[in-house]
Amino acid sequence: MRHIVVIGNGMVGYKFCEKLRKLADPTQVAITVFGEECRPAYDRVHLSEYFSDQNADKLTLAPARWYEEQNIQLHTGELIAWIDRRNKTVETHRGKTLSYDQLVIATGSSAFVPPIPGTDKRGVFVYRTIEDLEAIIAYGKKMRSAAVLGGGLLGLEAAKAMVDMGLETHVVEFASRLMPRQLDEVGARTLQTRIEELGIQVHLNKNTQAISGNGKLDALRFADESNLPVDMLVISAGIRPRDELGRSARLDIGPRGGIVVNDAMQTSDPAIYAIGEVALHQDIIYGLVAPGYDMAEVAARHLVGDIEKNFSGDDMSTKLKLMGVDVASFGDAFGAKSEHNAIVFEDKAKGVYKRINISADGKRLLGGMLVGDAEAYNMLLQTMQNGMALPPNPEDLILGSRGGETSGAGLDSLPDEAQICSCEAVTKGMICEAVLTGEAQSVKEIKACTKAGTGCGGCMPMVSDLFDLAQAKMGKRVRKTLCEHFNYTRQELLDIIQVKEIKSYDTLLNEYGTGDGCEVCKPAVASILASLWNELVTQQDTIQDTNDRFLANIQRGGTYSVVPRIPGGEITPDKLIVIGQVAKKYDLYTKITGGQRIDLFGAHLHQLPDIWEELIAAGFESGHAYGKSLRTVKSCVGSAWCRYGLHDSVSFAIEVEDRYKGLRSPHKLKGAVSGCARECAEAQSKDFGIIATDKGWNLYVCGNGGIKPQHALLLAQDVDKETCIKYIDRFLMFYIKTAETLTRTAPWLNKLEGGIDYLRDVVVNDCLGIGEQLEQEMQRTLAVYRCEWKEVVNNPELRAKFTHFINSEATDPAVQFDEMRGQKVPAKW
């Protein structure tokens, strides 16, 4: 029997065990690990998770029990320091000595450290592994400030980490521009903007000479002679290959380090392998875990006498979520390896970037970038690496889902061979025989069968859709589950939330849900406990997005908007004469909006709970402008003062503003009452809108402006005031709880099998009996309204959490101001 001996126990050396152990059982062959760390290997992709819980165990790749499992003998906290290769042995820092048939080395790499002076001072850390955080964790508890070097990956993944930890941070970057090697101009500069909204102090051109300080840092000092003060400073520069053993054992090593190996994995010694960030592949070191575990199923292969799978480089596509903001890189992002023509997308006020680059022929996806909506990479990356033909328009590829639906016609063309998780080799073939065969019957049981998504885990939208598309193509009923964390549609989650009469997300994802929760579905769980229950959504800040968090919009440059609400567009000279005063005080932008009220913007995030307690004390409360809730009921003067009036159009919008407000919804509603046919409040563009007539009044819905707009349709005509508000209760309530998240009532009209005579019927008809328990559930969530911000003016504990610094009041110094108009605005940037 073989003896296989394996140095190293990261992801790649665990990916290599476990891939080994299929294609040889240990009566074949014998496998021994040595990691040099006390733990078994974790997940490095995922190690800023650590800062929110630290709780190293939901890391683990695999426990101690699983080697045990696996008949493979697990050395942890035991480094090797020589390789013997005439005796093909190896010896440990104790002195144990071990002989090897063959040898694989995966140490992986390390931080590199600049050799700039004063890198060994107090306070100066890396970013490597769980020991790296919880120094940094210790340290930073009584520090204010902190600096990262390197504006790469990893350093905006450190820098998302100081702000977590409540430091004011800074970014401090050699080159240019952020991710330099993943982005152009624009796209850099684009996510430099949105992660300067997060109070990120971002600084270019900035060449570190030294890191000054008694014994303990204090600053850092740059080439151009200006200073930047900080506590604490961690280095994310890069990776260096982790050789050393290579180098004393005289394996070839590249001139920039890194083991030389050959496509089967092989070093300079045919028993000696090397894989993962210490192999150099043709003069490439690969710092990303996909071409990782690539390698590591070619030397398994190859170790086992399978020599038709070679290793023959690998892409370096990659997509992530940097403090929010999504950023992907495919193929030939910046056009530089053949003729291309590029086609971009920029929208500045949103903050997204996109470009793609087409051959010079028009026919090939060449690759590409994307900043601030990554929602297309999945498809991009297929269509290029099978060099699928482009649409006539293939400007389609990233503005084809414009406020649309995708239709999953392009995944559905994909090839088979086509590679959907590049972390695990798995085919679209493979996902699909898993479903067709019954071997898998939901997403869950398709990561644990193909091992699709247990990556990085970003190709899970494209696993979760192709698990729709087989079901489909199969004829069952597709049920669009929320995510991999629930296995139940929205529509099923509001059901168990009410009926089991739960209040929190731990509650539902301990009973319901598994692993710790998405950015998907943590939003959505918190609108659905709001829509039934209408509790404060400060009660569960953690799962809200920013503007729930903290009952503001956030504003290009990273103040917030206030918005009291004004029902029906009414409002005295007193409250005019108060919104001034304030105005005035806290020096706010204001403007009036399409909505019929006052917008303040430009408060810093300190300030918001001292204006609200003005706006309040004078009357006003919150508009809700933040949530996915009603916002406005707009309204034209109406018979009051217009001469072609025939009702009072302000007091019946008043009156319907005033009940739904602070209702939660699938996605923000709008509502409008007109006083007769000219529709001055432009009431068929709402998603519910109310038209005076000669007999009363006529009730239309689902309309909506925006990028998509659509007229809304009438429900009912020449109704009563009690009856048309009984028929907007039920409709909303209907829609609250048969809606997809994120979906206004047009699109969701869109898709209502029978469309507006079906919801006439269940609506007006009640066809499906319902249309009393409809009334009634939504008296029980209007009964419970409170005004959220009357709520944390009240209450010091929740309006404590209103500051922009954890252990400071102070206020953000990276917000500035340009004046316009005689008023301020953010400055340019």
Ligand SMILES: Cc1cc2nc3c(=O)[nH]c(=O)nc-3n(C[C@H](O)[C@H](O)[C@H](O)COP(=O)(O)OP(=O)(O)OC[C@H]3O[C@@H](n4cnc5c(N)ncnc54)[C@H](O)[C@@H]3O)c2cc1C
The other form holds:
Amino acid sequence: MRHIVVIGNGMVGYKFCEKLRKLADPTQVAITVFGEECRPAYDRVHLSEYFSDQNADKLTLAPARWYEEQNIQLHTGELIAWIDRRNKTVETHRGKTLSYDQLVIATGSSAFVPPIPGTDKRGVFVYRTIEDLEAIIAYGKKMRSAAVLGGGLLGLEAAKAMVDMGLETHVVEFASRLMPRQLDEVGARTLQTRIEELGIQVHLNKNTQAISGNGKLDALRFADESNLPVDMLVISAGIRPRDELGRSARLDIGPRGGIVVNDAMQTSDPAIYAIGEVALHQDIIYGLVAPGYDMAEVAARHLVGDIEKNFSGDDMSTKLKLMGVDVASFGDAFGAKSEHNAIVFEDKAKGVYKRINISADGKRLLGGMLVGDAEAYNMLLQTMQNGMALPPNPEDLILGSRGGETSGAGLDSLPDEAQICSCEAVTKGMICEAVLTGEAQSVKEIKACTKAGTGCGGCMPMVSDLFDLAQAKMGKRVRKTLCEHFNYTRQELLDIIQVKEIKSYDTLLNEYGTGDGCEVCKPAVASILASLWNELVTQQDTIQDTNDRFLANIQRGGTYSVVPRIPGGEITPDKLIVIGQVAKKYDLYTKITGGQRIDLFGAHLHQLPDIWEELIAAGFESGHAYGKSLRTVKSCVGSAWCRYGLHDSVSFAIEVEDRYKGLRSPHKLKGAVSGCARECAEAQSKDFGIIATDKGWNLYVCGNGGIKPQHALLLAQDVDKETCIKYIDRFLMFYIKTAETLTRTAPWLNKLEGGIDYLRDVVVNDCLGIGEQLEQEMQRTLAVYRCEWKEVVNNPELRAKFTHFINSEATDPAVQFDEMRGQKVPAKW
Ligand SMILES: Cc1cc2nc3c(=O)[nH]c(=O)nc-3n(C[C@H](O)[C@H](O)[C@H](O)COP(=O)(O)OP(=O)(O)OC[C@H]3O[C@@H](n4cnc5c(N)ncnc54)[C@H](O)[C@@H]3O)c2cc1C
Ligand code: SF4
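Please give the corresponding structure for the form predicted in complex with this ligand, as opposed to the form predicted on its own shown earlier.
Now the complete complex, all chains and molecules, led by this one.
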């Protein structure tokens, strides 16, 4: 019987064991694995999840029991120190010797630590293993600030983890932009804005020369002679293949490291294979798991005599895994490899940048990058990988992805061989077949029987869409379940929460879900809870995003905005004076906004409760500028002052804004009231807009600005005020109950079968007989409204959350300002 020894029990080493055991049973091949780490292989791709629960078991790819069941000898905590090629043996660090017939080196890589003086000081960490994270967590608990060296994919992931630990966080990048390998200038600039919105301060063009401190790090020193004082440092400056065994065994090594392999994954010694991040194939080290899994498959097959499958290289398409920051790059992202035409879309206000590179003949997609909205990523990747013909207007591929419209080519047009999950090499055909044969009756079952989505997880949205597609083909009603943790649609969950009076995410997950939840279900449930119960969002702060957590929008440079409600845009001179006094006292930048109110920018986190205390004492309330909720109801001056005015638009706007203030919804809501058809309040661009007529009021709904502006449509004509409000109650509650999270009213209407006519039937003609119920639900929600900021100001426990530094009132020293037109603005980094 042959004996195959595997060195390294990381992600790829484990995958190799799994694949080889499928191809050869224990009577044919004995397998022994040595892993240096003290536990069986775990999911390094999702390592950052360890921060939230510190549960290593959840990351384990297969428990020790699995190796026993598979007749695989696993030695954890045991390092191979030497390979004796002549005698075909390996020696462990304990001096144990074992012979092999064939050897597989899967030793991965280690974090590259640049040769900067001081990296050995206390407070300097790398980000690669569970033990690294344990050390970071323990150290970070006592610290105020952290820097991450490296603004690449992993560096940004590490930086987000530092923010979540409550640390003031800096990213230091040598290059002139973030993610320089994946993004061009504009893409990187857009990403930087997004990253800064998370409260991370970005320092570009910084050549770190030394790490200073007496035994313990206290600052980074840069070549331009500037300093960055920080308490800890996480180095994420790239990877170095762990090729030391290959070097000492005199295998061929690349000039910049890595064990050289051929297309069969064999090293310069045909009895020794190398796979994963240690393998150098055609001068490339792949720092991603999917190519590693592919290599594992090729090596396993070759070892059982199947020489058909070769490793021919892989592309480096990647998607960043940061909640709230969509970034992806795929294929020839810079268009550097062949002649091409680039199609570019940029929306600076929204922080969205998309670029696709099209072949010179206009027929093929070569690659691209997406920042701020990466919804189209999987479909674009498939279009490129399968060489699919482009639609007549290829720009639709990036312009049509929001708002529920298809982006040119649909899933149905993908060939059966299209590889949906590259980590596990699962094709569209395999997924559809699992559904069509009844083997998989849910997305979770697709994962279990095909393994799709069990690697990096990036393909899950597409797996879920394919499940729906196959279900629809079988004539089954498609239920768009929220995510793998809840086998319910958003609407079903809303009904459950309402009927069972569930008030927290944890209760819902315990009683109706599985697992630990994810970035899809947590904010979606938070939004439902807020919409139904109108309770303080601060009670759900662990599942909210930063803006909701601190009841303020975080701005460039890491400060926050204060936006008091000014219903209908009407404000007394006394209140204006208070705003001026507060702005002066706390040195805030002031601006009159398009929503007819005054925003105050540049507040430090710990100042927020004091500022709000003064504003509330003067009669102001939260303006909810941070929430997915009602923003403003804009109004023109109306009949009170205007010669053309038919009715008092200001009074009506105030009444409506006061009615719906604090109402949480799937997305933000804006309203407006105009006093006549001249439409000075631009009501037809709002989610609900009211325009005075000589017989009453016209009600328009589902108008949106943003990336794809859309005019509102007439819902009801010449109605009186009470009827108008009744219809808005019904319309908003129907939208809240049926729209997917983060879908504004315009795309929601576009997807609604029957469109505005159906909506009118529901709201005005009450065709479903739910009109009264919708009104009552709205009434119940509105009745429990409380100003969130008032609650915080009066509650010492909630107030205490608004500090940069635990146990300290100190201002974040890294926040710097410049002056512009007599007011402060964030300093340029
Ligand atoms: C935080 C983080 C996030 C990531 N996110 C993504 C992502 O989103 N997408 C993606 O595709 N990839 C991602 N990656 C990269 C991915 O994890 C790696 O590509 C993958 O783990 C490589 O697997 P490997 O088995 O080659 O190496 P490793 O997983 O590093 O495993 C190698 C193992 O071998 C052991 N070893 C080394 N030398 C010896 C020896 N002499 N004797 C015994 N054992 C030894 C090591 O201790 C280690 O346990 C991420 C990595 C990190 C750290
Ligand atoms: S919309 Fe009509 S009423 Fe209102 S300000 Fe303009 S002209 Fe006057």
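For clarity, a rigid core is taken as the largest C-alpha set superposing within 1.5 Å between two forms. These figures come from a predicted structure and were not determined experimentally. Residue numbers count along the first chain shown, from 1.
Q: Rigid core fitted, then: does residue 306 show a CA shift of 2 angstroms or greater between these two forms?
A: No, shifts by less than 2 Å.
Q: Does residue 87 shift between these two forms by 2 angstroms or more at the C-alpha, the core having been superposed?
A: No.
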